[in-house]
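Given next, in structure tokens, is a single chain: the form predicted on its own.
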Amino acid sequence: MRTKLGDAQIVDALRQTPGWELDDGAIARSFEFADFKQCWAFMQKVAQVAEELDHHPEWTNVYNKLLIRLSTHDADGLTALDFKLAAAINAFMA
């Protein structure tokens, strides 16, 4: 899973992956939330599926408001497994 993809399948993928889009050779999305509290509880559940996957987001919180990117720096590029983290961000959000 950490074979860098090519244009047509990052493309590909972005369609099957609402919210998310291309950012600077990652795939980024950003958040909002009632509060702190539950923009917190959103990223434990992201840290949790991060660990499982053994691959960490970059992120940036401040206050509600949340922004991930996701890129695999060992393949210099989007890996299937950035999709896969941000399929199950996304279901987080159902």
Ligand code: H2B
Given for the second form:
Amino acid sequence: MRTKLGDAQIVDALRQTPGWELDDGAIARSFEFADFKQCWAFMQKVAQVAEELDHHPEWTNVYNKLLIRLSTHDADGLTALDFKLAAAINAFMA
Ligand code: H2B
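If the structure you just shared is the form predicted on its own, then what does the corresponding form predicted in complex with the ligand look like?
The next block holds the full complex; its first chain is the one shown before.
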């Protein structure tokens, strides 16, 4: 899970994780909600799954906007764990 992925594996994983794009060695997706309350409720769900996976996002929130970046600092790159968390986050939006 924490083994650094190669370029072809990353392209493959991105294809299976809609909404996420490469951003300077990480994968990133931005989100917009009706207001801060909605955004914060979503962040709580993400925080919960992040803690369960022991894999934590880099994120920036301004009112109703949220930018999430995922990478595995232990591996100094992207791993399957980043895509697992990204897929779990996508499922919250479904
Ligand atoms: N989160 C992320 N995004 N990358 C990591 O390498 C990572 C993490 N490592 N959360 C975990 C915690 C590690 O530091 C602990 C000790 O398990």
